[in-house]
Amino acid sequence: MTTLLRSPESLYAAYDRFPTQKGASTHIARFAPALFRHAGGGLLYVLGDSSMPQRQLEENVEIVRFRREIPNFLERAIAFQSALSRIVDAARGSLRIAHFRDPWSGPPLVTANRSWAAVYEVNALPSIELPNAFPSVAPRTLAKIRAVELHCLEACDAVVTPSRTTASMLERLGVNRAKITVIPNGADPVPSQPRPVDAPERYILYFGAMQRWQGVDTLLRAFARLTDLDELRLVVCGSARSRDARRLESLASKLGLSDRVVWQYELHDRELRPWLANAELSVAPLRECARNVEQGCAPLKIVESLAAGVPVVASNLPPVREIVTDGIEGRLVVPDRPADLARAIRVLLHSPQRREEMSIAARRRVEESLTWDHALAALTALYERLDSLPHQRGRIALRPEISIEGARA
């Protein structure tokens, strides 16, 4: 059994390394602690690296972190869930609410017989995102996947999405509609930053992970049709230096832009907010496919270029059009049409006018329902609803096991 510094009242897992600079980080960043204000503490279980503390213990907060270096991407999953289970095991006497944010975290907390509320933060579904990064995964893996989602989808108490396209796609795989808590990420406004001083004269701005389905490769070639604005420079500033990020410095130099495309990488948030807040425009050109749209998304990086009066050029989607009101905020238009989106690019570059009445607009939309303060106040809210329910759950007694054949990470 794991030996716990702490008797946690609450629990916050995560199949994420915490802290990065990943949207996904700053998601924990904002929860987790709210989830320990409204329980008096509690225990934080995520990823972590050789860099990282195993285990640290902040005021009355206790971190562990799995650190086990498994480079095939399920047989870290399962390994990560087993160690989860034995801090479950730690930690039965004392639990009253958890708090996870994906299947390899959810079978050992909505076991049988437990006495907590178990609330699953759906953000997106490893069966619909994993053939995006692992195109070789069996469609019999993706099937038990699947399986143990449902799961734990039937099993939790409450169900949080960011998006009312997430939640209807919930909806559609069985999940009962009062289950469902939809609470959009939010953003703190930014007030005005000092320029970088390394900052091109002009420049547009795209920030955060560099997937395919983010769409950066629409927005180079997009970009490749605005050379005649010898002014215009692209920032690109990336999560990590990924292999797709080094596929796209790639592309950028095919299409002879090397000289006009700007790459910055893993920047702190501090380091980010004056490239964002003394940008032109942010683009959010993200890809029409089934994570996108079956699945839904909910772009932090929208939010926040809003929160610091920055006009978003994005894609027309579903879950964007939850953020962005096209003319108002921003532009929307035809996802992965490279010559679509230069033209709204094109088009609000010579109509600073337009971006004035944008930027005042987008401001306005965070400050009204998408600070992070809402977020967190629609989350404790749930978390108080808990609170009053009878602690016997688990009405499901097996968890489906997961086999990671045909999945090489």
Partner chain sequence: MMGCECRGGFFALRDCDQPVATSCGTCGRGVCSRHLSPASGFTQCLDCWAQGHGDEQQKVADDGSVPAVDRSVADDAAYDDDWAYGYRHGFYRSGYAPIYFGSHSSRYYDTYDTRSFDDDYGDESGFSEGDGGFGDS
Second form
Amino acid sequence: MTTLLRSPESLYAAYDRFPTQKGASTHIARFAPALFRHAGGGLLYVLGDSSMPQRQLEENVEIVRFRREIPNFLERAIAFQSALSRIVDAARGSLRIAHFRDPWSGPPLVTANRSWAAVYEVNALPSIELPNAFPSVAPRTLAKIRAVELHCLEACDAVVTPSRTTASMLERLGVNRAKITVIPNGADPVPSQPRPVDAPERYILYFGAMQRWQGVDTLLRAFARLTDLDELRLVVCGSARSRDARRLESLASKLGLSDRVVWQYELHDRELRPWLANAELSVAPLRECARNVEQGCAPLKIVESLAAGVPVVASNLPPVREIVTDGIEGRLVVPDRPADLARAIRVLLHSPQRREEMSIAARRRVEESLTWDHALAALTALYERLDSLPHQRGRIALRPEISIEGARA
Amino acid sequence: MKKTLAALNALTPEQKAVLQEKRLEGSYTPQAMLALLRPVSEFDRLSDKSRVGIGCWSAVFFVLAVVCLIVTANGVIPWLLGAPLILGLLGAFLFFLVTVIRLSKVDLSNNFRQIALPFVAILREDMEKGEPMQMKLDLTAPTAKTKKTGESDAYALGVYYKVVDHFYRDAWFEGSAWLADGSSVSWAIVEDITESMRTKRNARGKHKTKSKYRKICHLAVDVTLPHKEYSVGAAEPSIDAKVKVKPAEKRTTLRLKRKVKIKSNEPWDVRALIELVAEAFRRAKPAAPAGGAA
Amino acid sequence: MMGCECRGGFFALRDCDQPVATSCGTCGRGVCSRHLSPASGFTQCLDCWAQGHGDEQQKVADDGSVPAVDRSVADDAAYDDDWAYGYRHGFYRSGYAPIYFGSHSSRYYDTYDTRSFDDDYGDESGFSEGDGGFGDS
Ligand SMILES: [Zn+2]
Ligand SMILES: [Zn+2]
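Alternate state requested, the form predicted in complex with the partner chain (shown: the form predicted alone):
Now the complete complex, all chains and molecules, led by this one.
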């Protein structure tokens, strides 16, 4: 029923709006082209809004956007999936490899008698993430979503994840270790940037989204202890002036920081880069919560800071330790402790020489192993391995105690 | 006018009967109901529009006939020419007059086109195909003699030296339907109309009377929700309505009432009625699945 | 083969599931003959047609009051399916969220599941904007 503009050799599916200024979008913009290059063409299926074309053909890549606006998150995900099923039906003849990012895209791509390899890229599991966004999600609903995640993990041919922390969580869920490839997020080295005209003399930077688990409130409390440093400012570049952001703004004014914190929203990448490159420090005050500790996360902002040669002060959590070594590219501090965070920032601010050393180490760290080229080479190598194993789809690698009953309904 | 008369002639005997009787009572599927009434409504719409025009034309012919008569009587044109012209103009005048009277006799209350039809068309979406709904429609004029409930004593009001209020009660629409989800909806509309006849003397000393209308429309809706599908919860009220909840063993009935006040004799917005039904469904939550939440 | 993916109903929604006649030229859903919009020349489903044209029909007063005569029902409205879906679109836009039975193509998630997503927490949840990913920049 769905007719495609061309027969896709590969398919990249993500329940994310694309393109946007968010991390997920950056990831898709890097990974999807690598897939299409490898396969000689393909189809990108993502979310869109009415300002984006529903269909787009660029050389050998067709982009199809799911644009129906359904207010209910789950209903929209279900409708998104059923539209994907029809695309998969239409692409059945030509499809050789499929890459998906979530359990909403997964089921149609991991069907039993498929003729393509399926890669599941796990950045986070909705069964863990969703309660942050929707506190009233019923446990039985989360259990169902978890069952679908397990089904996708079991039936796919390979799992890709950006952090070892996430990989070990997946192992705990019963995924065969051999099936998992850790491909850290990348960042491209940022050359030195002109100082933004309206930038304060001296500032530390937070950039990114502002959900509670990001721990920006800890940073604000820490910053309140640094008010003796007269000329120091905190610049916060948020991805959107959301409810969370407004909550933090009012916290800042309660802490008496109104004229010391500069809030900016929705900066484009090229606008953000000068702010990042000229910061004294970049702070990633991630909270010590189940989401960050057990599931793991891939704080792209840390890698991007290193790539700009900016030392990072971050929470000492397993996924962060994969990127930053304490005392080398920055400092790792105990999470959720404003006093500790403030002390680490103060010490580094007092020592230009240490910052300089860290800056050099940071750039080196990225150039040696964290550029996008590294990530894409690892991804392409994985695709090539899958090409050579065409007849071993969906090997079962679940541990017996884990039930996936109902996952195939 | 041609179109209007053509629309009238194209009606089936059943549809013409609706126009004559202006009452409808019984069990209809919404499909049959809409099929029966859409052409009637279309005729009514055309008729409302063209009656004004036809009225104007009849007046024009009458004036022309009078002018002709005067001109001929004064000998400007000979009687031999004038007489047939006058007769012709009078004939045209009479024809148009009769048409207007004929059309106004079959005029339906606008409530029909602007409230009853859209409401049936919306309710139909929630009904199983082919399922009938019960309804009783009275489309005679809201201020028909039979609907009069009384009148006030004459009183004075500002420049009007004589005002008499006439009161009418028009219970023109009620009905009930089973919906596809097993719930039922019943509704009843009663309008209390006040026609205020106001007489004043104008600058030239002539007595002029005009009618002003105001009405209070009572909308009542019962929605019964089966427990098999729904549980009834609380909801922030979104409209100004009285809601009573009556739980029973297998179903809960929500009784909703609201008033719409209007300072004319025009129909209210059907949305007022749709919102009232919606207000009941806003309280409906899905029944917990069998076995409860795992 | 799946049935029509449109949803019938006004106060409560339910899956149509009638045999599919064709697919909608705009949203690509499989659509039965009843859910194809005659006004669109049978190229769109009633929902997509309503989305494109429903706003012209519906007049919602700014102050929320009930206007004496709604243009959407006054003149030459035919009160057919196109009209009803246009009205439905406008009515939902003005704030009514219908209860929904069944989830298309998924008998797996039921109403109880979808309902628990109704209290949308925030705009930067990383999810509400449809950003299913790790909303970390
Ligand atoms: Zn459509
Ligand atoms: Zn249908």
